[in-house]
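A lone chain, given as structure tokens: the form predicted on its own.
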Amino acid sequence: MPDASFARQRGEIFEYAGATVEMVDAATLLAAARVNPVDLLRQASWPEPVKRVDLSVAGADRPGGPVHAFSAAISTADEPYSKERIRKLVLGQDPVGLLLAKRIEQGDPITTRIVDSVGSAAVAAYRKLGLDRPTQPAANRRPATLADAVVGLQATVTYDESGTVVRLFAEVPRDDVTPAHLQAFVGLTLQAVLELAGENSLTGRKFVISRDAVPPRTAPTTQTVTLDMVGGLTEVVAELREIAVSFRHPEAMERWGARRPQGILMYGPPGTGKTMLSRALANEIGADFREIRTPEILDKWLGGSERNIKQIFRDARRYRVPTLMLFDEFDSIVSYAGAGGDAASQALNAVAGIFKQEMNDLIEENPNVLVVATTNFPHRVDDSLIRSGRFDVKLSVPKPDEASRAEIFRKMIQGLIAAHEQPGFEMFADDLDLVALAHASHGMTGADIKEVLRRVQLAKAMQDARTGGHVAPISQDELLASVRDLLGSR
């Protein structure tokens, strides 16, 4: 059956307050949350004070029935410790402040190291006198409850210790749950959203409630990429997902005692998107990215590649800002240490054995920093160095099976659709069977089915330069074909 207008969905629109929100096929919505989890929002931008809203759908099983539960929580407090909210503790508005500020922007590395230290001694500081803390507290506020009259959905609100964050609440039968019961509940939390921030504070303002994000005006790149866009690799990017959270709440995980993953090591196949993932988790966490190659590292100097490795950790321990350090390759960089007598077999085994002290205690010395490792040849590492304690976490990233190519057409071709196409120009035709181009692309990873995507496009935009225009949508046969001459040219 042909399967296009996935593509090219279109949501229902309500409005609530002066403001508009958008649901994009609520009834596959719901249908996928007896599965997993969904985050619903897509597209928001709030009002002060509300700084971020996690809306989510997910089924549970209770003593009588299973029920789909919607949760919303509102936060009132700054991202701790950001860059930005540091540089406004030491630099301030004043002119020096400005100044300083102006030349760390233009990579001065002394007044970066300078106001790094001020700024590392400001938040041991604010933490020590309890600055950090809410000033409002949550005693004043007691549970309550909301309620939609219309379809009868009643939801429980409650607040945090913190008095930071308002969190709802609602459970409905699944057999009973419709696309109403979705819509109310959004209701609800842009209600309780009102009631922080005043009457029309959600004027002109548009919410986009979704399964998928929404796809950027822009074709995706390597830098821009996030979670929601991986197609696929359902288990990895939920196991990623936990990681970002528990990075982004060291509260949560101070109060419990916990301490997050200091250490991802992701291997499988070339091509199945592993690096993608990485800078995926960067931006899913809101880190910078900092890739370490091979070269940075081996030197053919004596002691060279020593000391590179011990700069490039000195050097993670200053940072001040959250940092995802990707070693990509690392079998390269580290392999098969304890091997080997020559030379080069004793500069792998001297920077292995460096590594392995670095990340005994790196977290430690500094929780911004998270390190993740890449290889298609995990047998070349050795274990020691991947113990847990070091790298906690282990990824196979395996090849899609027929399922997962699926969704990885779906999720590109869906992005292409957003970037490109305009009025009166469709980019794709509705004939396309993504079950049929799934099946006939066994054996291929994402990268292959980007490459699948590359041809047709090129060889369009080709006919289009010769012809003047007037070209034809990509079918679902020219991707077939495209698919054939890939697998075939291998």
Ligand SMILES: Nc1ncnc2c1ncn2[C@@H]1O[C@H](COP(=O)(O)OP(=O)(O)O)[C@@H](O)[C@H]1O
Given for the second form:
Amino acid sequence: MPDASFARQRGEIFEYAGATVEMVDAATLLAAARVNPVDLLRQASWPEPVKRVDLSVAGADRPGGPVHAFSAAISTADEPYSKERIRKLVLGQDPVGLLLAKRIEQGDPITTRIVDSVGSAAVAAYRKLGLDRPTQPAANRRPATLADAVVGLQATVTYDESGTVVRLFAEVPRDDVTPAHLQAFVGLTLQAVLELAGENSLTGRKFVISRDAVPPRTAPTTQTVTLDMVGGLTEVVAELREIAVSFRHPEAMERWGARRPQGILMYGPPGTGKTMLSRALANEIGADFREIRTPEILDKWLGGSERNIKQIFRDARRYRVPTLMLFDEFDSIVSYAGAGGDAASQALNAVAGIFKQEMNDLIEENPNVLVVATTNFPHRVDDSLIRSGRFDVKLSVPKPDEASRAEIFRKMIQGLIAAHEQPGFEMFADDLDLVALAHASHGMTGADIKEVLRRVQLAKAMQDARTGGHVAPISQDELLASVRDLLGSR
Ligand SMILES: Nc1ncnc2c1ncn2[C@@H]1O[C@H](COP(=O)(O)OP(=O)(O)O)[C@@H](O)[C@H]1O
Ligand SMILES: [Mg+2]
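Can you return the structure of this protein in the form predicted together with the ligand rather than the form predicted on its own?
Next comes the full complex, and the chain you just saw is listed first.
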């Protein structure tokens, strides 16, 4: 029997405080971070009171040259005792906290190196501990051990006003960065978790640092749009979930020699959620998101637009991690079918031709790329472009029916409640009737429903601002009035 295990990729494994950490393809991950921020560790489960850890690495430009910026945000439960612990972790204004101080005391070579390069903060930390400043690390020695490798890692530890988030931050010049820096930073992050959660709290846990197989964040923030937030459009959402699965499991695709869809065209009236679906799909995959806006392509100079589009696709061939490229309102970028012979339409036709060719080549060459194009006017997009076979998935995104509108109202209102209600502040009254709202809002899109809510929110906020509080929650009548208002204004 042939053993296929040799073909399976294994990451580099290291131990930290009783936990096992696997780093999968760290070099690629660091390379990818040059182009787009990379989120790591999303899937992990954490000991109380730590709720989640957002760890990322991103390229940044500094006056001294490009760097890799490592950052970690450790969120804890909003409990007094975790606040207390966090304050202890970070001493006063000093960016080097107790965490680092403790490690120095224990003679941790990694921490010592990190602190060495923080400058005055390190001096303060040493003074607190009653230690002499240690000798400077040897300058131009090649990194041989982990401790050596982290020379130059400038780590700071701070906490948020709320007292529930600890942040760690470090930068390494881009040309010097190695997987050892990543490993050191992960170690430091785990050390901070350990300080918060107590000794042995990491024992037996396993963490995977990788760019692959990242499920969507469990707790969506306001900026994070997820497929769960989409109302109606059940089949479209189901199809996008399937595509996301295929992107999250490249190994399965490879095993069966299968090709996953790489071109999606979404069409439908304005405001029906096409842009939202694209962003949500990127989140569902854990893909990087790159939106190509019309001004980025169209150039008034002869040949400029062609050059721009070629450059965009040239960059795209180099994406090493799943990346969703969104050509939003595609019709404004690419030619109108059979447009006139004037210079402007000729330029557009040239762009369309190049787009077709580039899209073919790109999909052939780079399986990490997913191209999504949206349009409000499918009949305007050059037929041959759509039929070129490169948009393997075409999705109609229609206006919502009554049941879908009820669902959109429900999801939006739930989202607002989750984001804004707190003890002592009720945003919506108990008399809401989603069926009646759905019925009254005949003909509206998701964007319209959002506008209905926005107007009511603003009216309430203004009333609050003028009267200094004591404003009643949003009622069914007020929502219905806002629906009628918006319908009447068109
Ligand atoms: N089906 C839907 N479910 C939930 N929200 C929606 C839906 N359709 C539209 N919206 C809301 O309307 C906003 C605008 O929609 P958008 O995605 O820009 O529409 P389009 O790109 O089709 O013009 C979205 O950000 C979202 O808040
Ligand atoms: Mg849109």
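Note that the coordinates shown come from a computational prediction; the quantities given were computed from them, not determined experimentally. For the two forms, the rigid core is made up of the largest set of C-alpha atoms that agree within 1.5 Å on superposition. Positions refer to the first chain, counted from 1.
Next on the checklist: After a rigid core superposition, would you say the CA of R405 moves by 2 angstroms or more between the two forms, or not?
Outcome noted: No, shifts by less than 2 Å.
Checklist entry - For F185, is the C-alpha shift between the two forms 2 Å or more after core superposition? => result Result for F185: yes, a 2 Å-plus shift.
Next on the checklist: Superposing on the rigid core, I want to see if A32 changes position between the two forms - specifically a Cα shift of 2 Å or more.
Outcome noted: Shift at A32: 2 Å or more after core fit.
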